[in-house]
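Coming up is one lone chain in structure tokens, specifically the form predicted on its own.
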Amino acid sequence: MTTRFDMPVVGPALQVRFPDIARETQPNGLRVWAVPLPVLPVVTILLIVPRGSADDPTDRAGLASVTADMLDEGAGMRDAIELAAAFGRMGTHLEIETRADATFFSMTVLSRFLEPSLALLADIVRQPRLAPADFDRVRDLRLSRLRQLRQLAASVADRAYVSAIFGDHPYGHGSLGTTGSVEGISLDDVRSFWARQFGPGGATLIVSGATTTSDVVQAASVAFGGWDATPEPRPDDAAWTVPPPADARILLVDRPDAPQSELRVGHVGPPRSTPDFHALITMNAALGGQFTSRINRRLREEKGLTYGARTSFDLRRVAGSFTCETSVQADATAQAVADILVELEAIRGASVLTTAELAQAQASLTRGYVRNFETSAQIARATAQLAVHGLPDDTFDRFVPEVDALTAADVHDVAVRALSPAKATVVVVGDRALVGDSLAALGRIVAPVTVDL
């Protein structure tokens, strides 16, 4: 007999059976992927244009995202207010997001609005107005946002870290750009980027929800059939050489009188397509990906240095990154850095995961995994991963069994290959007068840096 004081028994993970994807490529090169889900009378529409911040010119960081932000400021016969009203009448709104590898346009609407919503989306990508007044407003808003981010230690740390580990690689800057680069962007730059980079070739239209494949293909043909732009060829992924790991160093961004230090520790990692994916994320869950992970227990529970510390892999198309991030009290900065490096070394050394640690990490990943595929929007976002990274259709079906099949030896092996604490870059945003000497005592070069944000 159980009582309310007894912890519930953890049951087995549910297996995922990802729905079938119907694919068709239209004459202009647009890929149309339909995922019928006859449950609720809604559909999620997601258009992926394979151009993102990694396609920014070297002297125009942020151009891709500024261009994307301009597209719904007026298109076809409608200005920005009329576009918003048209989406509002269908009970939806358009979300635009620029990431490193692609730009995403998404919305969820009632199924009966599939055709008019695709028509609006087609206007936005095919015939944006790109008017001077709209550009001035969008750029001013971007500059104001960047000036606000300068005041946030976490944003400064993120920018310094990405720049440090990727250097001049296309992944070496954020999608927002910098104040200097955005100030240098002109309307002609935006118009040129849109004309050169946005086109149906390589783009993918995903529609999931209560519809049929034939209806999706027909509606897409009507809406996007006249989209005949030809984007410039993109360099092969192999041409995007990832820089080698930098020498071990600590980059210190001075923030006088800061009571806390913002920390980033890590290095370049593998791409999403790595065959080590399941072992990597399981290892990460045990190391720093959950509240009970090793690094969080050490820094928060045992030493009381932070409210929380976490690790993560950001797995992009060509490469990725491994990062530990936390904020600690200023006088414990060097101690926290040392503890993080110790834990990174331990998981790839003698401190192999215990049976309990491995089981907890696996359970944290698999027991709720099926909840990621409950709605049309979740299915569309998952399908987008397949499109952007070129993953096989059974990617999500294999997740639970492959994670559950891992052994402690598998996790240790991947930690040895994927983690390089001796070469990890450390970024500290804190009071140099307070933390500089103790950081130098760690035996690494401490280099003062400034951040262009």
Partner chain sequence: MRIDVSKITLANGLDVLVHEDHRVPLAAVSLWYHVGSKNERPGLTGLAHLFEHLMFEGAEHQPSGFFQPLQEAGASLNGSTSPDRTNYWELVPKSALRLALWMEADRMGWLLPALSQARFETQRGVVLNERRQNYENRPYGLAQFALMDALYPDTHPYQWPTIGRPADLAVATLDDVRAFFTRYYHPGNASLAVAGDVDTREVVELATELFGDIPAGPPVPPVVVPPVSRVARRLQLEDRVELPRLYLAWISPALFAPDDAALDMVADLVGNGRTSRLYRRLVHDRRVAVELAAAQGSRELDGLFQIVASAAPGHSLDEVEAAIYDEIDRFVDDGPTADEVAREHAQAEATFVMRLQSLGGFGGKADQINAYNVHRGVPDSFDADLGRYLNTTGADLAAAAGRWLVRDRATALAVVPHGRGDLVIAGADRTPVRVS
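What about the form predicted in complex with the partner chain, after the form predicted on its own?
We keep it simple here and write out only the one chain, dropping partners and molecules.
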């Protein structure tokens, strides 16, 4: 008989049914995808131009993001301030985000502003002013931002890590570039990048929320129908050779007197298109993707060495990465690195996931999946994954059954294949005088490095 103190039992996962996407392609090649939703009177607008920091010329790291910064510094009839004021009158502002594979322009507005906000967005991508005075200011602001980041341990660690694992690959630099590379960027570079890389062909406009397909198609046609630029074809992905995992090294960036050490441990990984997607996500949930995962349990909940530790697969278009990231108290740096490496090894063999751990990971992912599709912005972001990675429409509907179907063998196999602790790069941003010797005792080569920011 149950009592007041018996923990309630919950039901099975809800099957997620992603809303229908209505698609139309304009004569100029722009894909217009509408996702009407029964929500509050708001729409999320997301324009994806499939060019990003991976398209930076090798000697111009940061060019894609500087170009993105320049686009809303004046366009059409409006200067930078007037553009911001025009968005402000609709109670919104435009976010522009440069990632490795694509540039995202996004905003959420009251539905009644769908047309005028699309018109402003169209001005920004079609007729940016790219004026010299704005460029000087934007570049100076970028240089100041890079300078500020030198003191942010997490940014220093990210930068060192990305360079180490991807090397000369187009994914091997931060989207902001470096002081040196940004100083080398000219306004002509920006104008040329915009002219060569931005166009309707291959771009996708997503509108989700309280609207109709015909309203979206109509407003998009008015705003973008006359966009006639033809971007250069993207280089063949196959030409991008992903470097093999580097030799296991510990890269130590000195941060004197730092009370914590910022850590990154990991290596290159598969792209989003991997057939292992569901197994990777599930294995990661048990390893380090959640609060109760092995690594956070060990470093935080058992030892109290950190505010939190997590692992993730960053699954990009051409390749990806697996990373454990955390910031640990300085005197426990080597211990934390050792613990992380032990956990990465354990899940591959010495201590495979128990039946209970696997069931917990599956249950949390499948039962919690419905939480990802609540707001218009969440639906737009999900739809964007389909656009960027060319995924089928049933991608989200398949998630719950695919994760449910995984066996212990599937998850173990993927851990063996996708984790390479013996070859993992370790980045430590910490007090070298304090942590250097204990790191050396781990038996890996410790290489002091500096970071270009």
